[in-house]
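Heads up, the chain below is alone and in the form predicted alone; it's given as structure tokens.
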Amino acid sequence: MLTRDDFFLRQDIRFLNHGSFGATPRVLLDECRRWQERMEQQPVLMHRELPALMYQARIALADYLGCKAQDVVYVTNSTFGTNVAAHAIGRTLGAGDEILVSDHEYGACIRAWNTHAVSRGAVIVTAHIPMPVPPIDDIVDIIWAGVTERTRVLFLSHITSPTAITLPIAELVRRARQRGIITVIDGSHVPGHIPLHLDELGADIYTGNMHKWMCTPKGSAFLHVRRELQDAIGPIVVSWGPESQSLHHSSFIDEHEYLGTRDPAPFLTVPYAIEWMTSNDWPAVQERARTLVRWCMDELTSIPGITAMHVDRRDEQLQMGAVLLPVGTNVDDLKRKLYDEYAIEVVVHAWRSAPIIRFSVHAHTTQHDLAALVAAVRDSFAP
């Protein structure tokens, strides 16, 4: 069983914010360093070997994601992947064309659409999902009500970052395909967290991080593009691409995956990470984490003035939990107090003016960590 000792996390901090940047275990960092050392031993040879090595890494990744290796490339993070989509699609949108999003999206990704699409005349239409959030079937209707004859793109998070809710992506992708709407899905929190089979899901573009819940080294993420769209999704960074003398996998892969000199070690570590997850009985790791989340949610919502993010508590199936704090809570003061006085690293922020705590549970988290959070929050709101 994995424990905190398998990670480099400081012993004096209760780390309940795995969802932001992840935490990489010692063995995966060792594997990453092995690839970095191999690069430095003979950099020119390593770059000659790199296309074949990356091909093998893509095969392992595609098998894990339930897609074909020709349709997925490695990128550094899902914000980069979203920028690729916004940059390429934004050039095709005309004045008044609409991009439908929810008001639970990650701000940096909305900024990408503003930069690459709205600046060209497109319009972002925002579906309002209330908090506490309604049952998942109601969320489908809330988002779909924003579709008009001008809707060209549906951009949504699979799991929302600020509020830790799962959006009904499969049904929304199905409806969008029927209407000819391009779907771009931000799966930042999905790989290693909830089941994902990209070919079955059918999204046009899907990007996700592996450094979060799969615990891979920072700088390892993917971009998946449906085959029929690949020619239309050009790169942000132009390098040799298909003009290279050593690549020729496909224009899509050559353009997006080979961007000049950079560290490929995080990508090459992913196949080993997938094996590591299997060897550590990942479903058991996930179920233990979900059980702890449910326990912590029950404890936090027993504190007067604190409510669950979900109206239907059966929708709480993640390794993250979020609660709504009393109206008027000074989130900056509370975050500072939790860290400085209780040594707890956790997300405390205001989203659409609602004060929220979002906590994460992974293999390194203990019930004592969560109990400390509950005690600190209860003390902070004691009359």
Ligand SMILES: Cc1ncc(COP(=O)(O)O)c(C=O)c1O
The other form holds:
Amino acid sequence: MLTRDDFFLRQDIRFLNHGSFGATPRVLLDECRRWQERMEQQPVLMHRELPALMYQARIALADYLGCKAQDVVYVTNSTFGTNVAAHAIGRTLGAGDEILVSDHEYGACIRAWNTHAVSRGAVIVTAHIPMPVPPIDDIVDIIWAGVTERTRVLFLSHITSPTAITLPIAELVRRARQRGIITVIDGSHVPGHIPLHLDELGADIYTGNMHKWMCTPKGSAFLHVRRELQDAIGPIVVSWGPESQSLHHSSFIDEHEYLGTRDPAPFLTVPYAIEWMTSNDWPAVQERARTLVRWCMDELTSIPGITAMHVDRRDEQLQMGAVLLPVGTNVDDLKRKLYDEYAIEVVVHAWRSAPIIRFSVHAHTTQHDLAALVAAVRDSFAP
Ligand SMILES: Cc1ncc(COP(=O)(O)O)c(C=O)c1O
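Right, and the form predicted in complex with this ligand of this protein, after the form predicted alone?
Now the complete complex, all chains and molecules, led by this one.
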């Protein structure tokens, strides 16, 4: 069984924020370093070999994500993937065309749409999902109520960052497809966390991080674009494109894969990471984590004034949990106190004025870590 000893994490900190930046185990960083060392032994040779190596890495990734290798490229992170989508689509939108989003989106990605699309006349329409959040199936209608004649794009997180909920993406993608609305899905928290089969899902554009829940080195993410749309999704960074030393499998790959000199090692580490997950019985890792999340949610919500983010507790199916704190909680003070006095690294923030704790559980997390959080929170809200 994987434990904290497999990671570099400091022993003196209870690390309950895997969700923000992940944490990479020793073996995966070793593999990443092997690629870097191989590159430094003969950088020019590595450059020549890179298209074939990246092709192999893309095949392994596509197999894992349930899609074709021609339809997916490695990108540095999902902020980048979202920017590619917003940049390309933003240029095609007319004044008054609408981009429908929820009010649980990641702020940096909304900034990308503002910069690339709203600045050209498009409008963001925001669907309001109340907190605590209603049962997941009800959220379909809440979001869909925001669709109008002018809706051109639906941009949503598959798993939300501020509130740790799963949005009903499959049904929304299905409805959007029928209406000719382009779907752009931010799956930053999805790979390695909840099941994903991109071809079955059928979203037009989907970006996700491997460096969060798959624990790969930072800077390993993907961008998937449905074949029919690929010609319309140009790169945000223009490099050699079809004139690069690629295998010329498609102009989509050519345009998005070679972006000038950068470190390919995090991408090349992904196939090894997928094998590592399999050899460590990933379903068991996930089940253990979800069980701990549910235990911690029960404990935290037994503290007077604290409520679960989900109205229907059966919707708690993630390795992250979020609770709503008493109204008026000073989140900055609480965050400082949890870190300075209890050495707990956890998300404490206000989302749309609601004070929230979001905690994460992965292979390195113990029940003691979570019990320490519960005790510290209980202590902080003691009458
Ligand atoms: C929903 C969501 N989108 C985008 C991001 C950005 O991820 P990255 O920094 O890897 O681009 C995050 C990071 O936490 C996120 O939670």
